[in-house]
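Form predicted together with its partner chain, single chain, as structure tokens, below.
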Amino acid sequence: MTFIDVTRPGTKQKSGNLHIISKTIREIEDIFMRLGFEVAEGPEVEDEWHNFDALNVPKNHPARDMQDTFWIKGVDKTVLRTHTSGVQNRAMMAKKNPPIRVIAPGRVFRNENTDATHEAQFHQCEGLMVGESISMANLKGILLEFLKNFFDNDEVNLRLRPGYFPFVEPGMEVDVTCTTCGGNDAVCNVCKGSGWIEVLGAGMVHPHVLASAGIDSKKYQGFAFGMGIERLIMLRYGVDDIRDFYDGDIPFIKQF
């Protein structure tokens, strides 16, 4: 009979690897669509309005300056999306009536010098939920249910603080269990011992939003939610330098 050394390596398979942002936006997209929320896309360079105006953000003020933004030449008020949330009022219009439940991922941009922790482009995934009577309550469950299982993890807990986006209104910062520590670690790096990690922006969609949308605010509420992707990994995997994501590095790409 043949000797057969079943210790030998078995014959390395040709194969690639989807990049981590792909990987995780697919995994976002797969846990709400299990909720009931419907995948959108919007353009990357929106008009100052579906940026701006339709989402409450005042001309003139402060609140524009949160978000340092890029412009077109040579067009008029248009810019790089500085945020998904454009494509809220998109999917408002094209569905003209609740129940909405949708979410948009996709590439976005800020006009801030590129550091560890900021790059010119990242990604964020928008979601928005809007019918008769969702309520913050319902806000809170929903999150849960998606952080729960995105870090594949029952006890993961969420907590909601003030905030102030303009487009909701109560406007909330969404923070989860640190993944890291448990919140068991007083000198945890990653929470700074608080035992908590801010992941989320969220809140209510404010009336002027649905109005600009042709939703009734008398008769329809809801409520929206943003997140970083790219924030997201980093923290999962403890990916220390936001711009290894675009260097197109295979050894970085495989590791995922």
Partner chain sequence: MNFSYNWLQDHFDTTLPTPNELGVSVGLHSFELEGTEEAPHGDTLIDWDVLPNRSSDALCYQGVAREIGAVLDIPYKQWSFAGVADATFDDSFKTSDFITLSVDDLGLVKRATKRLALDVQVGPSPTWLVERLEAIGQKSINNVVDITNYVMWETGQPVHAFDFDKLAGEQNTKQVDIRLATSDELVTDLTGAEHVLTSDMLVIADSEKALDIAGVKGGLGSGVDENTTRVMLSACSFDFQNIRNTARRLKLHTDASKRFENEVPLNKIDHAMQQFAYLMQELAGARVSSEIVDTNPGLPEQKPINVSVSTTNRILGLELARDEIVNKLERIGCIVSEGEEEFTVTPPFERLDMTFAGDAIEEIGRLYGYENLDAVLPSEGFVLPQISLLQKGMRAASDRLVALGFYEAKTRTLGASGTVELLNPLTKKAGLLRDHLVGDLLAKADKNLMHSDEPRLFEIGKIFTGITDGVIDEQWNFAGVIGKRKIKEKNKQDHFLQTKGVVESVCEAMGIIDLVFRADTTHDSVAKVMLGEVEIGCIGVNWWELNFSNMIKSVNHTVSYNKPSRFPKIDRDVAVFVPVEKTVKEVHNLISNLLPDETQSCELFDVFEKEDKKSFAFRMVFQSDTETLSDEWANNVMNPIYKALEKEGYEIR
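Cool, the form predicted together with its partner chain is there; where's the form predicted on its own?
For this one, just the chain is written down, with no partner chains and no other molecules.
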């Protein structure tokens, strides 16, 4: 006869934890919701109109070529989304009467070679604000507040440089104070002594994009921005290879 000790404590199972990308997305959502934004979602398999046409991307733009975009074989004019900007367009079409404040975090896909700073799949968070009398000052204020909260540093600053994106005009690249040296190390291996690190792209929403969504561009203005979530994590924690997030290395994941 076999006896079982029913009073013996059960074997404790190790609990899992969220991946650092999931944790960071939740944190980003929390920061922007405190700033009055809503979280919007959309399909990862997107039609060409939402991914390109509605965003003022010309028919001959290089981003439509096979080296940048995964086109779905056998399904006409359908792609794996190259950004989450299509979600912004869907949000504007669903609510044609601003004000509109949304962010769109999610996975995106690019047909490019994998290396320490590039992956065929990664995560973005794009944001959109549309209303009356929206200006660059609003854009700078929102982004600065986000970056200070994300990096938990009130000394963080940003600068805007001219840049080109088809769906905004004017467009700009946004740099943040170096998260490693704060601009105080002439030989910093992160900012190369410049004191600045590029973190995202932004700009004022192009009138054609507003018109595509059925919004009167003479009455309303807006700004949009997009940031790579893995890029932010790498800067925050000093990770130097984006592939580490997808290699399934448990000790690497658990350190966060």
